[in-house]
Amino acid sequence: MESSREVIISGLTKNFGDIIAVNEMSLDVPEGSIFGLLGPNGAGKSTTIRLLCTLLKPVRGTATVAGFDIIESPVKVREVTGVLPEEGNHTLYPTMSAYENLEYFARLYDVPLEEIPGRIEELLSFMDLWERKDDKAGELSTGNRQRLALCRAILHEPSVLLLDEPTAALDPIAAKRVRELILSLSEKYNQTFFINSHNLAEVQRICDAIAIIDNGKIILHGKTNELREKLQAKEQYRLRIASNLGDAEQILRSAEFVEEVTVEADTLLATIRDPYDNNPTLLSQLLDAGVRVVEFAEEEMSLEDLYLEVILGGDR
């Protein structure tokens, strides 16, 4: 049978003794989409990945990955998925070179022999590792090992990729390359990505939809753009002022769309309603008053802020 490229989760539950790691999870990740599962450490993200790639068995519920049931067809699930586990760089063989690692795993995945050299060179080149192809994996930096582990996960062109913190330990440039690779693969091959992360800002850049998990339970789920509009109708901005700080503070406090202003040295932190409409107006008012604004940037919303907004309605 020709597999699909979607992930469907129904009532998935896993406990370890009295601890419920995944609690009645139900999700539908469409074919060709990039999905992000967000949550703090211990929320149940990694357990979810281990269930989907058949390393763990649920106590109840099930899921299908690329058309195959994780309970009834675990071998098939492994064939059509690529997995980057948490600290995936530890899944490499340290005494083998970067090239030898990929060559070995390509053979395990039955990649056609004539295609192996080309695939390895393409991936290592894209990840800026081609010049390190003969270096032992154990001698690479943590970031380079993580990039090599990602190459290993996508080497056999799987239908679904399950990535647990794929940019962990990467510097900003390498993290950007990983995000570009994910977007490119999704567009070119219609691959489906299920990505675990605790980084809300990063997930917002690439994911079509997100779900937030806490204590094993999905507490919010939806398309990224819709959730952003819903949850960030009020956003906090950082304004660093080079002159006339007092005038700037007065302008912000008198603006009806500015709900809260905090002063920190030469910086104003302002909570602004409907910023896409109101920020240009505010900036014009500041400049007209002779205020020198050297920075006007959005403060990254943390998961804690998001939880407060969703669960407590912003009541702190």
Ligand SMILES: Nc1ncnc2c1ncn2[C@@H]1O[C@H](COP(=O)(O)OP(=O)(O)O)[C@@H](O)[C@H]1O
The other form holds:
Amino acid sequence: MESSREVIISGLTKNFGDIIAVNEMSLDVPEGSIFGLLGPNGAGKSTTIRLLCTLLKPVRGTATVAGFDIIESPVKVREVTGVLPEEGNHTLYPTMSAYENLEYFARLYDVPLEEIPGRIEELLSFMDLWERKDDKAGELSTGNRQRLALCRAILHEPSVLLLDEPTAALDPIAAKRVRELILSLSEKYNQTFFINSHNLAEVQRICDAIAIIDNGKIILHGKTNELREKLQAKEQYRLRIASNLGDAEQILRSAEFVEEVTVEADTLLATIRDPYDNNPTLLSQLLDAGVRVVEFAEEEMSLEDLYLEVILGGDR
Ligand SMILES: Nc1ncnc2c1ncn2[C@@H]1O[C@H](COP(=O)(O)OP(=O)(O)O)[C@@H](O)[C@H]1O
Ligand SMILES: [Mg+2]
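For comparison with the form predicted on its own, kindly provide the form predicted in complex with the named molecule.
What follows is the entire complex, opening with the chain shown before.
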């Protein structure tokens, strides 16, 4: 059977006693796209991935992964998926080297023996880990270990990748590197990515489409570019001031296009209407008054802000 690489979820439901972890979830993730499932702790993200990789069985509903039904063909589903579980690190053997880990898993996944060395070298080089190939997995930095776990997940050339919070344990630089790798992997191998995250900014940067879940239910779903307005509804800016903070505050408060000024330590937070026109004006007023502006940045919307926006319909 010629399988596509999409993920189709229909009415997927899973409870643990009274807790409905995943509640009537339906979603289509097109082949070759990067999808982000976003939600706070306990929303049901990991349970969704565990259902999709057949570690758990749904009580109702089903899903197909790259053409295979998770209930009827779990073995096939496992063959065509690569999984980075929540604690991805723990899928590696700490006392084996990076290379040995991948070799072991390649055999486990029945990668043809003669292809194993080439594929490991390609992957380790691609992830900038080739120089670390003889280091024990347990002695790698968290970022390197996460990248090795990612190598492990894609080693058998799966059609669909299920990544559970791939950057959660990483510092910002390592997280950025992993995001770049996901983007270049998606470009190079055209796999479908299903990524769990609780970081809105991250998901916005790399995902083609996003769904937000809360208590197991999808509360918002759409293409990232179509949700843009909802995702950036704030027009709030953060100005960090090194001197004359009082003058700066005065200027902001008296500008007719500035609303809701608040002060936090050396930082002013302000909502600025028509920022494209007004920000340059404001900045030159501040500089003319001798205010030293260290930073003038758009305030990123947090997941919490977005929930309020979605749940209250943006009528705050
Ligand atoms: N094995 C389990 N046994 C009992 N409850 C569970 C189990 N796994 C998850 N849950 C519960 O299901 C809900 C969803 O959890 P989870 O899918 O891990 O959320 P997330 O990954 O979004 O943080 C939570 O209330 C969690 O406590
Ligand atoms: Mg989780």
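The structure presented is a predicted model; accordingly, all values stated were derived computationally and were not measured. Under this definition, the rigid core comprises the largest set of C-alpha atoms superposing within 1.5 Å between the forms. Residue numbers count along the first chain shown, from 1.
Peer 1: Answer yes if the CA of Val59 moves 2 Å or more between the two forms after aligning the rigid core, and no otherwise.
Peer 2: No, Val59 moves less than 2 Å.
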